[in-house]
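Coming up is one lone chain in structure tokens, specifically the form predicted alone.
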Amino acid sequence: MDFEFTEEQLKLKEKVKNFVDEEVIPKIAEYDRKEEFPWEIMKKAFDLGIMNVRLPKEYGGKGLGLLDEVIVIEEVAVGCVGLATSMNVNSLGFEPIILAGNKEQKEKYLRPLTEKLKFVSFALSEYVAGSDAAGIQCKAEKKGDKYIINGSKFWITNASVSDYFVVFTKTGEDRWKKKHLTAFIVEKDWEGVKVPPKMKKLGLRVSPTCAINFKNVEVPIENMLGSEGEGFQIAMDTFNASRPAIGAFGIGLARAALKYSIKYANERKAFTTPIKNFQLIQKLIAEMVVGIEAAKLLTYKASVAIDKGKPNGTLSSCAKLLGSKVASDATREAIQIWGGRGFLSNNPVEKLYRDAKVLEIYEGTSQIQEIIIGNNALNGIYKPDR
């Protein structure tokens, strides 16, 4: 086993790190305070070529692998996991098109993402259906050569800035709910599509989260992804590819917590000595280091499996579960190391703590990941000896 990045990946990592140090860290706190979308930073990231890195070459993209994408977003998450979320949600949005789109759909909706800064959102969750993806109520009814969509989506990242959405709808009535989900590409400026103002959130304040309302929206049949009834599988296959990215978000966030904790522990004195000399502080730092290194290996392993054409749902869920936990633990302990100062909003660890919580919620809660992992083990899908 080779645990080293290639020379090209190391150069990519260094390029993103420099971008984060120069463009993100000095500016992002102000965007967070104002709860503004960082258009200027996003434009620079796009111009630098560190967005949409997995888009296929035949549609103008770089054609890089998931591990390359994970390298990028881990480094961006060191600077701001909200920025990393909004950058990477394009991958969540275009993954269903890569998986299930035909050539015409890919040409129409993937190529523009490589030509100018544009966003595409993944619209599955609803107010009444989060973890229960098969329980969505947004409905699409076929009328001639079109489908008419009515309903709403909730918790949709980047909805206010996206140009189009991959929308999952109900297209039938049956006790086997999974058989009646269908995915469509819906453009934001179509009649009947409305995006209300963004929601106020605990963290990820630079990343807009909105509802989307659909009222008699006419969608051409050629905008269906795959066939009617294939939506649930498309969504699950998308999550298998996207969940390692959440692990990378967690790694980057934990790395930032570790960095600020080490800096403060070296500077802060108590009882006439730097607090780094206290064994309890050393214990907290050690736990951060172990968590980061473990989450790295698991996230990279899950990513490489996908790049090799052998996606492993158990590994993807493990990566998300552990990365989220490591981030939550590290940011909590960072505030403990900083003490009262860490509780103040003008210090960096406070933002890290606020941002970390959502990693245990979006794209499948930590509890859902545990159910997936447990069921896969109990039903022989996961085998620990291979």
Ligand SMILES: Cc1cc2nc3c(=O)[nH]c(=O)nc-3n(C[C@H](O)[C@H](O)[C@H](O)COP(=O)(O)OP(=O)(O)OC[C@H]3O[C@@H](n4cnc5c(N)ncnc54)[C@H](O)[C@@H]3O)c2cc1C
Contents of the next structure:
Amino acid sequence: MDFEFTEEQLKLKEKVKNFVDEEVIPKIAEYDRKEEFPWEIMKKAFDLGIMNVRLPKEYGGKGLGLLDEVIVIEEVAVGCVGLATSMNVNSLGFEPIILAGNKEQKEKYLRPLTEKLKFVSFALSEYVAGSDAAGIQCKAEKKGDKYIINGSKFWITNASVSDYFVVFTKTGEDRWKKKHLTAFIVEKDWEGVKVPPKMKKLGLRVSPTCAINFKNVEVPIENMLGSEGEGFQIAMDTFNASRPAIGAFGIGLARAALKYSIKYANERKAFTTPIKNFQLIQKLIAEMVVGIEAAKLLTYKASVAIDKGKPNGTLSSCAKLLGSKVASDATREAIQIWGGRGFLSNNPVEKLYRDAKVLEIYEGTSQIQEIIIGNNALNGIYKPDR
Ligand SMILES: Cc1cc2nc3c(=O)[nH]c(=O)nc-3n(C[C@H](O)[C@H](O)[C@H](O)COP(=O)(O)OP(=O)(O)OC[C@H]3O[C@@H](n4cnc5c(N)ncnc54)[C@H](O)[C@@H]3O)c2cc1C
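The form predicted in complex with this ligand, contrasted with the form predicted alone above:
Let us now look at the entire complex, which starts with that chain.
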């Protein structure tokens, strides 16, 4: 057991940290205020080589592991978790292609992501079905050598800026066998695809969230991922690989909350002394530190399991569950430490608090993570002594 990052990983971490200090922290509040997609920052991140780090070398990528991606994304989340979300949703979008795509699909849709700043969205959720992924209604019907897609997706990150989407559709009726969903790669400029204006949100305002409407969209059979009926499994395997990154978002947010809390606790005086001298303030800081350190262990462990080819859904869910809770707790208590100033809009902790809540919702709510973890333990999938 070794808790150290390698030299390369430490260099990568430092590179991202410098980028966040210089390019993100001074500029991101303004993007957030305007609810604007930070194209300029994204372009710089792409040029610096810190996007899509997990794309395979075969297709022009860096071929790094999930732990490397988590290192990058944790640092970006210290600067802005909305930026981290929009950067890393590519990973959620390209994972189904890595898992189930054939050589031609990978060449056509993965390589361009390494050559130019491009985005790919993961389109599973619908207005009628989020947690209940097997209950989606967007349909794909086979017609000759094509499928015709009709229906809508909802809450799709980056849909307005993405060039293509991995779309999960219903191709059969028997939902209980979970063999009724099929995934397709759909290009945004195909006839019948429409992305309405982005939604207004509590937080994550630099990251666009949109619906996607499909009206008689013709998709060639070559764009089907895996076989008909494999969509549900592809989506679940994708989440196993993507959920540790949400743990990393949570760690980054909590680290930012801790940083601003320490700064304020040193500066602010009450009863003639800096508030850092009050033991109840020290308790809040201590809880943040414990949460961050515990979330790091779980998130890095879940990531290493995937890098070693032993994905562990229980660990991935634990990492997401804990990381998002730690972020919610830390950002809430950061406001408490900042007192009345924390409640105003022109301070850094207010944005952290607004941004944190979504971590307990997207990519499976906290309740869904608890159900996965509980079921795995009760059915012998998770073994505590392993
Ligand atoms: C900013 C943002 C970005 C998103 N990006 C994407 C994206 O890129 N792609 C995508 O496909 N989706 C995306 N989503 C959708 C997200 O994954 C869903 O919102 C989430 O899975 C929850 O689904 P729901 O909103 O339909 O809630 P529901 O499923 O309706 O759940 C409502 C409540 O009931 C609880 N609940 C549901 N079922 C159970 C149960 N069996 N037991 C106990 N409690 C239960 C939930 O935990 C929740 O508290 C995004 C959402 C947001 C807010």
